[in-house]
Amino acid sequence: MPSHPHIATSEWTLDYPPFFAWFEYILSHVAKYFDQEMLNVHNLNYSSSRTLLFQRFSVIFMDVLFVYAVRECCKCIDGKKVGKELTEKPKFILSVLLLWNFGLLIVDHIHFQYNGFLFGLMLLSIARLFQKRHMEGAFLFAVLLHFKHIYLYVAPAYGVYLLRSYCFTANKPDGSIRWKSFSFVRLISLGLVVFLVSALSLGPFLALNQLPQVFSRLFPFKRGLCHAYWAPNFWALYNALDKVLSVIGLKLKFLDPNNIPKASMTSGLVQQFQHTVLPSVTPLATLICTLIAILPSIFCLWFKPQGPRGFLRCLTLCALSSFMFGWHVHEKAILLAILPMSLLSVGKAGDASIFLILTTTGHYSLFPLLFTAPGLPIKILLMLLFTIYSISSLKTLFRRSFTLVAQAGVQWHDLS
């Protein structure tokens, strides 16, 4: 593992935290029984039927954790809206929305990645917070961060919620903080959990004086503002506007063709780039925009806490804010908002309407991941099935409630 942050055999950098490197190391001991050649780091773009078989089965096996996490989340759902049929029960609907989520299905099982067990860790930590097992929730999230640091997007929601609802043990009658209820013991306990997990993950690299190299791989800011496949966020519009202005500028001869930047802003490779007309965006600028975007939800979580559901709402907003304004955002990062929003969707009709809009647009944005002709009918069929089930099941669940998606101009009518 000490050589992990220095491997440079590919043009694509290794940008996962140490725990994921250990996870891959463990997998390699099983992979050698399938195909030894897949373990050769110099064997770039290698593929074989046995390699594919191992990859598919390893993803399916690791999804056991995701299934368990979904089961725990279903226990946290309010069962007041209980239909006569099993298929109308909120817990059943939630289990389907999570287990058969279209986005996670194509990202893990067709595009191939190990996001399922990582989202399992996140959902399990959420479930533990709902169950008031705060230390377990904090531990699971700390472990998750050292598996994949993209979950830093939602770290502010975890930090503020744990400080507000765990370190402060009581509130005033009006819901404001009772400052005298602050527990230093609980704060130290939380800090100790985070420290020990971080020490286990980063300690060996710190001892070998390799920590700067690790961070340079975890945060490759020179990759560019946008990912190879543009995530549908604010910077995609910004880049598109810059390109339109540059084309107009060239046609009107306001711009010199020799001064047009050659580096692509979306290749995903490590390289410098500049916008042509609009000001170039720095990582610091994206960080400031992201922080400004998440501040309202953070303030609400602190000053108007609404329990675990308020935390879940804040987590979703943090994920969406980071998706909209973050640096080099991957298109699959939208799942960070879609999966937690699934838990809210079976609670209130208003949340269900937002969930339907979010899943439809978010899942559609994942289509470029399957760019081959054979994959086209598959992704269209799978998304249609998931979307139709989401609409019909949530409509059935809230058929006695108010209209769904009113703010979008789409009205649901009572068919009973």
Contents of the next structure:
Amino acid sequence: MPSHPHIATSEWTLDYPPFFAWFEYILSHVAKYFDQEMLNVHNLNYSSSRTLLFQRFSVIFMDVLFVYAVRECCKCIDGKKVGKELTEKPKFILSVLLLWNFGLLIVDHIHFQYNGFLFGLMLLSIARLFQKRHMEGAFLFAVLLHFKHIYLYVAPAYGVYLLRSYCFTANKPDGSIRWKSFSFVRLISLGLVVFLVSALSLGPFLALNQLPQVFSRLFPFKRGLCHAYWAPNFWALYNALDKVLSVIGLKLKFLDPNNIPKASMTSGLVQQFQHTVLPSVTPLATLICTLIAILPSIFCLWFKPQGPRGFLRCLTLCALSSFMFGWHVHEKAILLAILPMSLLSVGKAGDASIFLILTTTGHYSLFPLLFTAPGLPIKILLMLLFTIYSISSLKTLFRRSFTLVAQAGVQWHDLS
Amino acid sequence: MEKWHLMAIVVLIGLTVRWTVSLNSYSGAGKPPMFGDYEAQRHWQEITFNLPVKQWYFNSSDNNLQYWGLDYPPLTAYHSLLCAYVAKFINPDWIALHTSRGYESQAHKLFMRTTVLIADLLIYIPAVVLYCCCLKEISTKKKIANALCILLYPGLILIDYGHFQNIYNSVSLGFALWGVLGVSCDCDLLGSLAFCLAINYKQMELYHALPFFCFLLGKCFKKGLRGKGFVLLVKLACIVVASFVLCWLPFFTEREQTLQVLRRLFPVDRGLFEDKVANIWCSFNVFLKIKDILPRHIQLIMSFCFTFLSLLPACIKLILQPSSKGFKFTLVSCALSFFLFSFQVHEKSILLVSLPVCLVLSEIPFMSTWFLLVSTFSMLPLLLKDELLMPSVVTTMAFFIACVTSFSIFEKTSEEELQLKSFSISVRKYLPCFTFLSRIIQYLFLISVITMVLLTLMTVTLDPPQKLPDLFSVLVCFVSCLNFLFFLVYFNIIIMWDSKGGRNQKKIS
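Show the same protein again, this time as the form predicted together with its partner chain rather than the form predicted on its own.
So here's everything in the complex, that chain up top.
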């Protein structure tokens, strides 16, 4: 077990933090009741019907946590007085939007991963923050980070919000910070929680002096700016522009064909390469771009905190910014922005329209994940189902609210 | 939410379930030399495309009738021809004469599945949607829930998309449904045209022919046989004759052609029953081997008599008092009588009974749901043969949950809801203490469901004893047959004790 991060026997070696490794370890113990063969280290690309059955069932089983988290989130939603029918309540709409989320279905159950329960952990920590149980929320998020480090994308939002709204216990009447209300105790307790969780996860590897190896597996900067399938982010546009410019340059004889490297960015392989016309992008550059992108929302969260709803907005923006400017981003990372946005969408009409645009394009960008011919009708049907439902239900929800508000002649304001 | 959006979502859910079920294996996958009925469909495309019409139903060197010969009416053959043209456009190897026997590939499987989905989408699903929209006296939400439950009915999905035996059942059932729709909404001519198409697609639809005939005859009588009724009768006769002539045109040229087609459609020398089917004769065979004792023609006469005796009361009532509600219930009881007592019945003929039961789902949700569950269960041996355990369990549970939430069936078990009020009133004239009918029925439901679940578990986990290798299939058939007999009695009671065509029934909300 301790030697796991060391082995580079195949292309699918462990590249998630230690908690996930322990999770897989527990799974492997259950797996031996299903099929012994799949646990053989040298049995790469092994698949039998029983293996498939076991893995699919394990995903479905772990989704129980996701269902629980959705339930907790629905409790935090303000039940509006409009609409007596069950299917028109915001809680119902939110639970359908989360549980039947097309992206999650495709990625988890068809493409196969364990994102369900990880998103469950994130939604649960958000729900705890809404319910003012900040310590639990922080603890859950720390655990989540050690399951899958992609959640570092949204860590700034958590950090700033907890610092600002939890460590500073009171605000001045105009909403700005009251320095005297700083609670040292709370800060220490938060720090302790994070430290303990990290110690639990990284401790064994620290003791074995394998920390550098773990980090190099977790943050593989050698993998290149873009994944094999380009995530639809800013660097994809950047690459495309570079390609176009190089083609034009070749035609107009500005560039020497001998100087252009033969490796193409679209070859579908994961590798590092240089840009031809535009300056090459380094990991540091992407980090700076990301930081610049999340700065406005962080500032807002610090100077004008609007409670948990403001935190949620900041979280979504952090996820989106990291998606747009991050290094080696996967397409699936768009789910990190879509799922929290679902929580916002049932609150305000403006959020709902943004959500619809985000979710439709985000889900459409996940299409290349299912490339087999039988998968084509499935992804089209499921996409249509989700899109029609989300547009129709959100439209009905907010049309009613608008009509009621217009009739009452009341100023429309946020119910947070 | 707007009605059309909800309906679109329901249709999409139906399509998604169908396509995901179709991703499973099919009957006869990789099993030479005969393969399964998937191969039959492919072979029919080969035959109809390559041979002239006159040779389709005849045994010849090119067309070996023992190897999946055509045994459905001409419309199926035309449909196969159409699919063959599409197949030729994509890959001619699939239908090349002789050389394409046993052709199996991912692309071909996809093609066949797609043809089924398209046929379903064009014929069956619009009929269901239109039927649910035309239902009277129920709210929009209930109509849409009704459509969802009908589209989720597991039996049809598993047979058409999972089992692949005699696929395109949805086409013939869809045509029959268009027929019911037309006749119920007073477009009698279009309705009978649609039903004639259904019969010409699969001859099993003849199970439904008698109620159609009686209902239309009853309507003609009601309109007065001297005036409008007679005109209607003549028009209907013309439509029926014209549609049959149109479909059978190539085969009417010679007497031998017509006879040969009829011989292929009605193979009377196959015996009283084949395989294990939830039929009276098969269940009776457990105790007394009538299949071997009685000669063939006696068996024929016996089944004929029993069938007609059991369906006569309902049909006579329908002629005398034609009503839309009576028509639907008569469809159920007629088809059920045929299923239980007729000659050479296949397990999947239960689908012919399930369709009319789906139509009365909104009127007696509790009994209909129970019946539809039993009908899926009765096909268990067939589904297990094709390794469809997981899809059948999942679809059955989905269907059950959909029905329970849409209709809250467990609250609708009073006598009035079960439409047994008039019956129990009549019985109480002789037996004053007969008040516990609904409770009996609830207990029966519980026993039935528990038995079905137990039998399913036993069939899947245990091995049958050496001396009785078919033990579990026979048990399944026997239990289903008992259930069906109960339903036969129940539906007949409803029909006979129904007064004034149900117009004084309480409004069902």
